[in-house]
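The chain that follows stands alone, in the form predicted on its own, written as structure tokens.
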Amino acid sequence: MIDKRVATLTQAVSDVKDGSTILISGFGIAGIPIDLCHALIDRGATDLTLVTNNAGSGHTDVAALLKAGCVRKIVCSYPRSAGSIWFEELYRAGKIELELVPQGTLSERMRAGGAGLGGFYTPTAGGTLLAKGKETREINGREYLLEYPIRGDVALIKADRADRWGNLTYSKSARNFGPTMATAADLTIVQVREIVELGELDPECVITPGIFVNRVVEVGASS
């Protein structure tokens, strides 16, 4: 019987290793595993690359990773977003690694990863410092570089519903990243605050299948 449902936070990340690189979805506040973060930074994980929109603000999620000391790098698109004084503080103490992708970039470059794609050539960042040591080739008269597949050991995600299949929905703009990281990386877990019996979610509804989704673990609504 096909059931990848986990009974706690705890037990859902217990195997990911350190070393690890986690994509995490979210953008902004929606679609931010919270809880799957904090049990990372419970089970002691250290010398992590991180994959996600930003890098966090506050002291929750993403920005609660980097201030326990478990990331040595983080790929992202907003490392300086609003309230993301644990970034700065490490980054300007040369604590932690940076690799900016914009943002379309950095989902293409999931998506490829997903696909089993070796690259894409896009015009974004051309000319620019970005563009700097990658492979450039002209296209129709317009300058494009060649982007690298991203591909993680594990993606923590959030969604709204599941069933015991690993089928997944979302609530709205919640859902970003998620459905494109569950695709590209050898682990997928979800947090969701509901798990439904099988047949309750309507087909047309389910963004992720369960062939993408490792483990599910409900959280509720309060996260």
Second form
Amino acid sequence: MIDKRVATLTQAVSDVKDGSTILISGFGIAGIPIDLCHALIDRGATDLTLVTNNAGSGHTDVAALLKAGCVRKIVCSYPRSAGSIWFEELYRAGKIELELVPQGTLSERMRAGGAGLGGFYTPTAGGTLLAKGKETREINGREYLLEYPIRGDVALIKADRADRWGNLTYSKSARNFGPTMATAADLTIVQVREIVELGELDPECVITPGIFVNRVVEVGASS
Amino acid sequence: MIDKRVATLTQAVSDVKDGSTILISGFGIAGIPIDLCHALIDRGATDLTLVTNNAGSGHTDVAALLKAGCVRKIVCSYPRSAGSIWFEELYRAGKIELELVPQGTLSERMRAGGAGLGGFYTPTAGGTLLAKGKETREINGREYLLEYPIRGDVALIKADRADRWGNLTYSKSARNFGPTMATAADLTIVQVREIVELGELDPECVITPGIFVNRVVEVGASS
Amino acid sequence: MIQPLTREQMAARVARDIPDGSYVNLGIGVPTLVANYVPAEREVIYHSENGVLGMGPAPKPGEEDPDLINAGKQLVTLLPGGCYFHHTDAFVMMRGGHLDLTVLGAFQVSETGDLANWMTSDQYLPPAVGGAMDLAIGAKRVFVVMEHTTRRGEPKILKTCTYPLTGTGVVDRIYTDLAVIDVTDEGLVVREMIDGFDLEDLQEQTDAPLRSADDLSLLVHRTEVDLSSGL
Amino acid sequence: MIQPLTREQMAARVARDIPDGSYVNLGIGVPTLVANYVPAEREVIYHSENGVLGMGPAPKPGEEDPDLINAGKQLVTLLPGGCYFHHTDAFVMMRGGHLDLTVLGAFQVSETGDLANWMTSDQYLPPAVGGAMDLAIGAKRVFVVMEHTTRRGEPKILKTCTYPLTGTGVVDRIYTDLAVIDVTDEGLVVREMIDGFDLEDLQEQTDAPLRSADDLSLLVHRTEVDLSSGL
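Switch from the form predicted on its own to the form predicted in complex with its partner chain and print that structure.
Then the entire complex follows, led off by the chain already shown.
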């Protein structure tokens, strides 16, 4: 029998190793797996590489991971948001490594990681500072950059509903990076508002098929 | 106002040009835009390149396009099905060009076409006959082939429901190539069982957002 | 005494040029205001890179949903016919050339349409790019809306951008508080200019050479919704 | 007189080795039969490359839906918990290494696990590859099930395949009507063999060199569902 439900947040992240690369869903406030982030802090994780769109704001979730000293490096597209004080402090102090990736390239690189591709050519960032050091190639008269896949050891994702096979639905724009990140990690851990019976999710409307998910934990309508 | 509804099949394909590359959805019997194919035959189209998974069987849809002499070349993964008599006859007579592409690569090449990518590296077909003439590259110790995007002048797609903005849902495994092909053509024409009012499709369950669709025509529960 | 356009007036001017039936992505800042001035008669579908197509206006009090935000992280609504999708698909739309138009803010634009809108030379601020580069290279047309000069009066329309680029040769039209300028193969062409200015006055505030359109017209100050188009 | 396994018996033998909780893609032909012999106690999620996960058995008369088929174009059903997705995503699952296992038919397998299952040397038949190459390189484990020799008695397990390859070094285990053979770094290892055969008899029907596992056991003929595993 397949049962991906896990009873507690602590259990869900118990075997996440120090030094791991962690994909974290979310854009702005929407879709961030806040409870899983805090469970990871409680576990005392260190030396992490985070792959996530923003670098946290305020004092919770990604910002809390930074504040707690769990993070060595962050791969993201937009680390500078209103209230990204912890990131900015670490950045100015030279205490965190930043890899800045255009948002579409960030998402596409994770998709390539999940899809078993070796890389792809994108026109995005051609002729800019972010093309520095990247291999370029002219295809049909246009310049493209070669980008390589990103994979995580772990993905932490927030979804709306799940069943015991790990099928997921999301809520509105909180879907954002979740479906792609779920495909691109060795261990995909999902916090959901609600776990439902097998068969309750409309098979036409499952957004992340359970094959991409390892663990689901119900947190209710969390913060 | 945006209104992508077209009253008749004839109108829907009226401006498809001879010599066009046409993406046609469907796998086996599921998801083939039968009525659009026949409208294209009625228009007397010639010199077409078809991109579609199978090469038709029996005497309808893709097979009928072959039979009617509309097709110069076919790009597909599996031209040899039970009843693919028209393709086999043309093939043996040397009257049709075949580009055989592994199914996943076929789908991914169209996705690249729709996503604005210049190409991608795939491990599929490495070390096989289908790698012949293709550029290879070793990435992290594995051999990959460089594959280029496929785009169509036109995509003909069968979906289940649509609204006037061109949002689409599909039925079960008839979804297959539709969502990808819709993104990869200059002109995407869709036959649907039913056109519904704007707002009737659940925004969480729209599979093809209308931005990828140019025309929808209602055909009812067609053959 | 000339009167530069206010931010709202700039947004209203851009709004005149948003075609009926188009798919549009509005950047953060003044571009976001543009939607407020598009006539209700025009059906425009707004895209947001965080996975929304068919965005409506800000929610009424009590109807806010923290899961429904735009790229600027502001609360929004969804129109009937709108839908959600994941980030990778949102960028398929952008990079794949499916958006008719994007309206972006900018630090600098060059005479060949190079765009600089993501990074200044301030070494203390960490760089942040977001979806700007994907929009710049992907949308069929790119409109820039910005003040004509910096607060210190330095030109922002330059022969060559001095800030790091977002994309090269991508901008089609520039809307400032002083003028509407097309980027053409023959250089920058002024289409509209505010009252009290002649081309020399505008050139003084512009580093790149300008020339006047044959049908140069007045850039008017208004914020009421306007059905005419300057395209 | 030795008794080779029937197609059903071969399918039943493979079924013993399908682990509980695994994601499995079954190829066309004998592989498709495997599902019939997997014990009901094991929850196995079947994937089809045309966009189905959680396929159930053939529909009851009157419940057929032409929109719900498997990769072999046979009508199927969907289990509770199953779902649909598009072709490109179906191949993300395959190429991306998300399937635990695939069971495929084959024309030939080499001693290093090369697989030939898509093209013979018949020049009159148009070539057809389908999803075979994606499955071969993508699934975590690849089982092949096939007759040990061709109808003419020619070996199908070879030092080197003579037919065009589907993938190189991809096969993990071979199930034939005579034996179960593992492809290992040290060559082919016979795990099970039918009654009345010794390694020499089997070698006679095999081009590639075989060696016997230390715990070589009997390949039994049965089609009833079997809870034991030969893994």
